[in-house]
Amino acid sequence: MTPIRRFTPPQRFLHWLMALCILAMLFIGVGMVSTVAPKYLTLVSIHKPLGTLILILALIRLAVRLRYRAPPLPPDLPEPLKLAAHLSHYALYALMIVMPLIGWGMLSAAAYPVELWDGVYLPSILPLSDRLHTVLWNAHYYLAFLFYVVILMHVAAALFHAIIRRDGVFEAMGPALTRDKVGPADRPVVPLQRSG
């Protein structure tokens, strides 16, 4: 039995933490959209340094995904979804990286502070500019569904391979308790015994 090829211990980690959150900042994007002061003011102030923490991560995990890659993917699968799987991590990890870029360059032109915690702020990384504001709003605003279509994507074909396909690609980013499992690719053909 070959066992399944795992993410590295660090990359799992920072996987389900980013996933947390993520997950956080979604919600909290949607109340800050649906909702008035104060309210509004109290999600604005997760919501800056919560985006500063997630490119913080996004940065450090691109590094570690470089540094150890990713497991093969099941030769099996097809050439379709393979290309799928490489285009959807590329559009996951710009947009972990952009969003919170284009909502500091859009708090940036607007002259808005990027508190982190009490008195600790980012510095303004573009000129003031009301016409800049808004197209980076518009980007930011517009940018946050593609992230939720592709999320929603990305969940899905975690479903797909670990319910339909369990060729062991869920488990190479599951849980620990899941490492000594393998795919059905893996498991030893085992011939039938005739008796007599």
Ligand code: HEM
Second form
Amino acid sequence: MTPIRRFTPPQRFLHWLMALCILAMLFIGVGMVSTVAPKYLTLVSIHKPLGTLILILALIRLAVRLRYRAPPLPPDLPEPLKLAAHLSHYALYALMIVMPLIGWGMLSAAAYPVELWDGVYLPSILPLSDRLHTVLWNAHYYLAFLFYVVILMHVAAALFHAIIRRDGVFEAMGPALTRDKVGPADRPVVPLQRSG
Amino acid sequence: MPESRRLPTGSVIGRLVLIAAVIACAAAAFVYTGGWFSPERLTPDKLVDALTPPGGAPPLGHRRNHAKGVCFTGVFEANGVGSELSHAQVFARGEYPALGRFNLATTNPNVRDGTVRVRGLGLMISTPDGQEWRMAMIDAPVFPVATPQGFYQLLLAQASKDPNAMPTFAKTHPEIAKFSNWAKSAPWTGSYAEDRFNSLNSFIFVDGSGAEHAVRWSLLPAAQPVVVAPEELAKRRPDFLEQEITERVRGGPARWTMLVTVANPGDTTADPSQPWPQDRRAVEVGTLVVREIEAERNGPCRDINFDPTVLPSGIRTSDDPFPAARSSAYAKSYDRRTAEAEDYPRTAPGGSQ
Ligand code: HEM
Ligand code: HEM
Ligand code: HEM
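Which structure goes with the form predicted in complex with protoporphyrin IX containing FE, now that we have seen the form predicted alone?
What follows is the entire complex, opening with the chain shown before.
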């Protein structure tokens, strides 16, 4: 029985902040490449700095995760589901870090300046190369869709824990409002009054 | 699982349906944002597809418009006067490296030079502060249409087999008359070095005090234009423009003066088919000096996108809708042509040589 039953407050804060940023990024991404209107430039000028912010937050989050780890999953969760949970979390961490790097690399390989805001640039991380640009463009494109699919599965699983299994997994990452309670199980027993 | 947490089967099903509905809505929102439910939305893909030449095969590995061109390098010599309009370093007195491309407004990379009415110039100036100013200009004094939508309609009308398509287009887009008159009556020259190139689009210069100035700019040739009849040009060698500029620059640099024209309050900035009156304040800000010409094939301009929205601090876009549309379409063209690098005649001579 470990004393840490929930993710630590910084982990929960980062999880929800980044969930908002990443969802926004995915929608901005598909939105911007499907319009020629002036909002194209506005969306692109949000996409680059927000993506960079996600990279920074993801690296901080990874460090926090390695330091504080995660509360164990409920012992009665079937092994295949535990495995799926762990693999999907690895995938999400990988995508949060790799997607911005690919975006940055793709622009570098095309010799575009990577402007974050007026006059502030990221340095180029790759030489000009049509091949690299194409590989990275494809990676950014297909991984973006994979990212969204993994997120949807992740959300479905979280809701499954929250309203069907009601096993405390959701509350472990729940927005920081609920009070921590130490219960007899591996997971906190949080009052579950919602019914219906 | 403790008994207290177990739900009756009925509510489990109800809640599974709820979860499925949430996920389905989220997936639909994504697809909607991507434009899959909005066939009327003008996308960069549609604009670039509309540039497919007659016959249906795009020039693989080449730019989807202005497909034929030749690279140049040189410097931009700023005289310092532009600093009163913009705080961008490129206007501070000094010499900054320039890379560019003379080109022809055609989707055919193997076209005969003498047959193309509109000529263009792509330019990128880099400054020590790490910033870049990219632009792509043409020799016409006005753009044929007022909006990016109009340009798309024009491309569709030009590609249409219906003999009424162009007359109908001209009726619904009367602004094209100014361009058509220029195309019919303006003199032709036998050299890129004798042509004037215009930004046409309006941008905002921001000066050191934060004040904003709506501007357009042009490159005025130092060489005296010599008028040549188009019938005469059509008879010249297929690549005569590229050969002429190569030989000319071998003998000494070619020069253009950059002239920035400042709008009066009330002048339209959103419509490149409308010229500003002749009496607007115009400021000479420097000289483009072209020192070397290189074939596009292995030249430094080939894999550069002269995206007119790559601007240094001190220059920004205005309410002109073209730069955004161009940026999105040029990126699409760039994505496609770099992905087709295998098909680009890298080392073999171009088809027309
Ligand atoms: C978590 C981070 C990121 C996510 C989730 C993301 C997502 C996306 C998505 C969904 C698209 C549209 C793909 C399509 O349908 O064609 C896109 C395009 C793009 N992204 Fe990102 N992106 C991220 C980070 C970045 C970063 C950091 C940069 C640059 C610094 C960047 C640059 C671009 C560019 C330039 C495009 C347009 C590509 C083109 O079609 O030319 N992205 N991104
Ligand atoms: C949109 C982007 C999202 C991303 C990238 C994301 C990412 C992650 C990651 C990487 C973890 C594992 C945490 C760790 O082990 O350090 C996690 C856990 C969790 N997430 Fe998300 N998440 C997102 C959205 C959501 C949403 C919308 C919900 C709720 C509906 C949610 C609910 C949860 C829950 C309950 C956990 C805890 C799982 C456990 O205890 O093992 N997430 N998330
Ligand atoms: C919505 C309107 C326009 C569309 C869709 C369009 C489309 C294109 C495309 C697809 C390219 C090839 C880009 C590349 O692969 O790098 C191109 C190049 C070019 N365009 Fe446009 N264009 C538009 C408006 C204009 C205007 C207003 C001008 C002039 C003021 C202009 C001048 C040029 C020039 C000079 C080039 C060649 C640049 C180079 O050498 O790379 N275009 N255009």
